[in-house]
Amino acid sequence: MEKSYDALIVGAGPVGCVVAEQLAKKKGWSCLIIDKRDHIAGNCYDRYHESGVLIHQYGPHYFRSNKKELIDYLSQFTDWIPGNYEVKSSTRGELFPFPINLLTLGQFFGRTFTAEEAQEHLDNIRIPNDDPQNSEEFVLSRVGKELYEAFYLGYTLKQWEMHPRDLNKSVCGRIPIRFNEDIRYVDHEYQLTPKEGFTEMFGKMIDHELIDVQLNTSFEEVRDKIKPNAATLYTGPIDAYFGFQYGKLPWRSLDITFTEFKEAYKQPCVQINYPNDHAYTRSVEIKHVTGQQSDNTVISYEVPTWDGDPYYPVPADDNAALFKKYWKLADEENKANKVYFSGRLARYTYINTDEAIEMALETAQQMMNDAE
């Protein structure tokens, strides 16, 4: 006789982690985690390279945040080390900071800027547009042609294998102009990585008697055969749960390949885009970041792909659209079977991790509120 469990987890990454260890700790449900591959954390899965080099195996993950409650939470599963986050962008030969701040701006043009001789200089040069519909209108009207050209136009055209004006404004709208020179990929107020690596963090925090974790197990080989006694949380594809029946949303996917050198690092800094250059969009030494130490390193290089493991959710209005009538049968799932649908699979939303965490405690809460 099979075992029997309150909830059913479907996805062993953070979200799924996160529910199965809130469900099992404040209302004592008993909760199998299943996950089609071999391993937990989902995408956040680092490994040791064959070198001895811990890597990001699925692309690198920069864990920020601006709440401390979040901070506090994972804090109970890991020891953190600072977030060593700095991007730069590889155009005419050269390398600058990215995000564009007033550093980027006076190399690319020559001189120097105050913050408000910069945003001078961009009102002169940008395409005004009160109601941009699209990536490149927006980005346009924000910096005009020259650092438009140089800077997101070819990475776009590689990283969606569309053009800007073809995509939802949202796409570039991600990216901030910063009026002064701080060099940092992302502003937060909490840029920390998880001292040990995300596996072990996620691997703590599922460490409890009345946890058990299945991999190499697919959603579609145990649906029919465990049926929890209170509800189940799918974490995959939201198309594939219902079959395809409306068609397959788009995702984008990458081609990671890792290569060792023999030397204790490669590049200046943890990330260099490659809007112009290269098959591949950017170069990430993980190392400046782990902060390990060691006399070779490893750099991964991503290529962008429609094959392989869904990254990447396509901002289009149509996608858009046809989300919506995956989501209306999810919301009717949910009622009938008590079937919940978070993270990024489920919701068909670009997120990151600390979003990711912050979805899973609200779904967490959901189910257990649902239950009472």
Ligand code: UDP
Second form
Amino acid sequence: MEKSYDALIVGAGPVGCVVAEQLAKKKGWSCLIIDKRDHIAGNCYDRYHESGVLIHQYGPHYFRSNKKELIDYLSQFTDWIPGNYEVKSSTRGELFPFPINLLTLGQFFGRTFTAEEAQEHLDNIRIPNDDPQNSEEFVLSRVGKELYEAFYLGYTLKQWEMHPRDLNKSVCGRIPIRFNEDIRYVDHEYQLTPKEGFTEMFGKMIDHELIDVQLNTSFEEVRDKIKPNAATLYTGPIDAYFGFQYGKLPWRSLDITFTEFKEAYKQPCVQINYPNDHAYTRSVEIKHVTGQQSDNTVISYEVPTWDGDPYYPVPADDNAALFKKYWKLADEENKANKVYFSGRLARYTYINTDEAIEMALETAQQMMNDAE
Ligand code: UDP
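Next up, the form predicted together with the ligand. The previous block was the form predicted alone.
Now the complete complex, all chains and molecules, led by this one.
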């Protein structure tokens, strides 16, 4: 007879791991985590490449958060190293600091800027709009046409195969515009990378006697066989759970090629963006972030595609409307069968790892409260 579990957890990514850890530790529930892939950690999965270099298999994860409680929680499972998240953009034949800051503006316009001078300059070139409705209007209202076309338009077309005017403003809004010389990619207070990598961290998190993991197992294989005593957490794509009955939600994926070089470093920083050249959007040398010492290095090149595993939901109004229809079904399924939907794929939301972990902690709490 199959062993019975209190909770079935579909997906061994950040959300599945956090929820299992919480349910096992706080509630004493036995948990079975399944994943169709042959590893845990979802898209945070990192591994050693044949060259011995630690790589991020599904694209770079620059962990950051503004919440000390979240760092404290994760510190149970990992030590940290500082996050060295520096990005440059290759445009007009030069490498510019990116996001746009005073140094970028100086290099672009061939003069120096104080913060006030930069404000004044952008005020002259931006296209005023108090209420931008999409990513194009958002960027134009901040930096004007020339910078938009140099840094954003081509990258966004390549990344999404959609025009920025058809994407929510939150997409390009992810990128700050700075009136200082801060060259870091993100603004968050805590910018830290797990010292031994993400896979190690999530592995430690679920290393518990009440948690079993079954890899190479899809939800379809178990959905009629494994009936948990208390609840199910589903972290896969929501449209797949419901048999695509309202049609498919679009998911953007990445085709990533890893190339080894026999030198310690190839690039000046972890990431170079190519808004206007190449089929790939960016080249990533994750060694700059992992801090690994090695005579070799590996660069990954990301080509966006509509095929392959879902990486990004596509933030646009019609997709949000379609998701809403699925979410109604999810709500009914939750009430009828105690199935919980959480994470980037199940909620069709473009969140970062820290936000996914916060969402997972909330979902776990909800599952525990509902079981009282
Ligand atoms: N973006 C851009 N130019 C860049 C980098 C980003 O126009 O050089 C836009 C693009 O639309 C992208 C979005 O900003 O999808 C968010 O970028 P981010 O680097 O946060 O994307 P992620 O790392 O999540 O792929």
